[in-house]
Each structure stands twice: as structure tokens, then as C-alpha cells.
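Here we start with a single chain on its own, the form predicted alone, put down as C-alpha cells.
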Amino acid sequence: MDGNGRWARRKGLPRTEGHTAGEEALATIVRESAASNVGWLTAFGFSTENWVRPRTEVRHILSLHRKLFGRTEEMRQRNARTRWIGRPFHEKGAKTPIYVQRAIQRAIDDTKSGTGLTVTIAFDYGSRAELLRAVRHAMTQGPVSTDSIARNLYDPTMPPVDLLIRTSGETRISNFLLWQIKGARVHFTERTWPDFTAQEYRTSLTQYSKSHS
């Protein structure tokens, strides 16, 4: 979900306003995903590299994520469940604050009965960290293989990615689900994340469906 800062700068607003708009954009895409019968939606909320941003910006992003994980009633109404991937709270190197940890756990517990859309938020997440951890755990369990690595990912139940959406004119792959995106179709758009509309999202889903029909 790239381009929150650029969106704010173009409008002469603080970067924090861009992140607020980005959180609302994600809520829109969640609703559209539920309406379009998407099974899994995974959003890169905050990476392991983002902690070096200015403290005021980080604090604002943390508060937005607490709010995001707090949207449990809307998730239940849409028969959706919330999941999370990132550095496990109890492991060395994890940086998720306690109050965000609690919000994450409440969201998971309060929406666990959802059988429709699964919304996974990647917070304090980096794919290289995920893969390194998976390999280390696999090495303690016997010969390392693709299957043993897959079993030790943050969420082994997550299916392979079908469609990867990259906003804000970025035509590169970030440190996001590097194992899971093998074979995924990539949709690049010039729109910043706050400007990414439900209509363009539907178009990307339609194009994906046509390419696999």
C-alpha cells in the first residue's frame, strides 16, 4: 500500500494525513473484497524497515493500526476474519508495542468465526525475516525442503498469492510475501494507495480472472 506520503505531499498535507487516508482506503478495499467473494486479502501494513521513520509518524501509524484492528464489528457483519503475520511477539527482534499486540489478538479472537473473507495484516513484517526464521525452524526438524519451509512460515495456512497489487507507480517487488508470490500476476498502478479505488480494484480482479479463464 505505497504512496501515502506522496499523496499527502501533493495535497500540501502532513504525511500523517496520508496514512490516515491510506487506512480508509484499505477499509474500502476490504468491503469490496467481501462483496466480490475474494477469499484472502493480505495488506502490507508496516514493515520491519519502517521503524526508522520519524517517531511522530511511527506513533501515528501505530494508532491507525490499533484502530484498524478494532474494526471487528464490521468484519463480523461481513462474515470476515482478521489474521496477522509478522515477527512473533515473544521472539527476539520483535517490536510490536503491547497495546498493538492486544488489539491484534482481540481482532483475531473476535472474528475467528468468520467463514468468508480472510483479511491478513502484515505488521512488523519482512519476508526475508520470515524466510530466515522458517529455515532455522525447519533445520531443527530434519532435512530442509520446500515443504518444511512452507510449514514454518508465519501463517502456513495462507494460500499462494494469485494477484499482487503495487501502487504509486512503483514497478518493483518489495520485501513482501516473497515465498508466497511465486507465479502471481502483478498489477502495477500509478495511483497512490489513498487514490486506489474500488473500481480499479474490480478491474484488476477482472483482468486476473480473464487471464485464468
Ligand code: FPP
Contents of the next structure:
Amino acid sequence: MDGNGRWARRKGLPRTEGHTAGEEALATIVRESAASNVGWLTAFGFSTENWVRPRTEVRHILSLHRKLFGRTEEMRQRNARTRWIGRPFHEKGAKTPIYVQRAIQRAIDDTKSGTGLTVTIAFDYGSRAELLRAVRHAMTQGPVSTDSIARNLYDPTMPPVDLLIRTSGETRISNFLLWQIKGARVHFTERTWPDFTAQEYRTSLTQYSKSHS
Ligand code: FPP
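Go ahead and give the structure of the form predicted in complex with farnesyl diphosphate (FPP), now that the form predicted alone is out.
Below is the whole assembly, all chains and molecules, this chain first.
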């Protein structure tokens, strides 16, 4: 979800406004996913590297996560459930503050009966940290294999990624689901995240379907 800052700068607004618009854009894409029968949607909400951003910006993004995780009623109406991946709260190095932990836990509990769409938010997440931990755990369980690493990912039930979307003209892969994106189609777009529309999302889904039919 790149480009919140750039979107705000172009409009002469503070970066925080860009993140607020970004959270709304994500809510739109969640609705569209439910309507389009997408099974799993995973969003990179906050990375292990994002903590170094200015305090006010971090605080604002965290409050947006509380807002996002608080959208439980709408999730239930859409038969969707919320999940989370990131550094487990009580492990060394984990940084999720207690109030975000509570919001995450409540969102998971309140939506667990959703059987349509699974929305996973990656918060305090980094793919390298996930993989390092998975390998360390796998080593305690016997010979390390691709299966044993996969079993020790933060959410071993998450299916491989079919489609990866990266906004704002960034054509790099970041520290996101590096194990899970093997074989994924990648949709790059010049649009900043707050300008990413349901229509462009539908187009990317159609292109994916065509490439797999
Ligand atoms: C990247 O844009 C975005 C982030 C680091 C945070 C993602 C947060 C949101 C989309 C808002 C809230 C979302 C949730 C999940 C509650 P950037 O700040 O790097 O923008 P720039 O590249 O233009 O500087």
C-alpha cells in the first residue's frame, strides 16, 4: 500500500492525512474482495522497519489500525474474518503496543465465524523475521524441509499468494510474504494507494483469472 505520503504531499496535506485516506482505501478493497469472492486478502499495514518513522506518524498509523481492526460489525455482515501476522507479541524484539494487541485480539475473536473472506493484516511484520523464526522452530522439530518451514510460518494455513499488488510506481519486492509469493502474479500500478480504485482492483483480478484459465 505504497504512496500515502506522496498522495498527501501532492494535495498539500500532512502525511497523516495520506494514511487516513489509505485506511479508507483498504476498507474499499476489503468490500470489493468480499463482493468478488476473493478468499484471502493480506495487507501490509506496518512493517518491522516502519518503527523508525517520526513518532507522530507512527502513532497515527497505529490509531488507524485500531480503527481498521474495529470494523468488526461490517466484517461480520460480509461473512469475513480478520486475522493478523507479525512478530508474536511476547517474543523478543516484538513491538506491538498493548492497545493494538487488544484491538487485534478482539477483531480476531469477534469475526472468527466468518467463512467467506479472510482478511489478514500484517502488523509489526517482516518476511525475513518470519522466515528466520520458522527455520529456527523447524530445526527443533527434526530435519528442516520446505514443508517444515511452511508449517512454522506465522499463519501456516495461509495459501500461496496468487496476486501481489504494489502501488505508487514502486516496481520492487519488499520484505513481504517472500516465502508465500513464489509463483505469484504481480500487478504494479502508478496510482498511489489512496487512489487505488475498486475498478482497478477488479481489472487486476480479471487479468489474473485470464492468465490462469
Ligand atoms: C506506505 O506509504 C504505507 C505505510 C507504511 C503504512 C500503510 C498504512 C496504511 C495504508 C494506512 C492504514 C492502514 C491500515 C492497515 C490500518 P508511505 O507512507 O511509504 O508513502 P510514501 O511512499 O508516499 O512516502
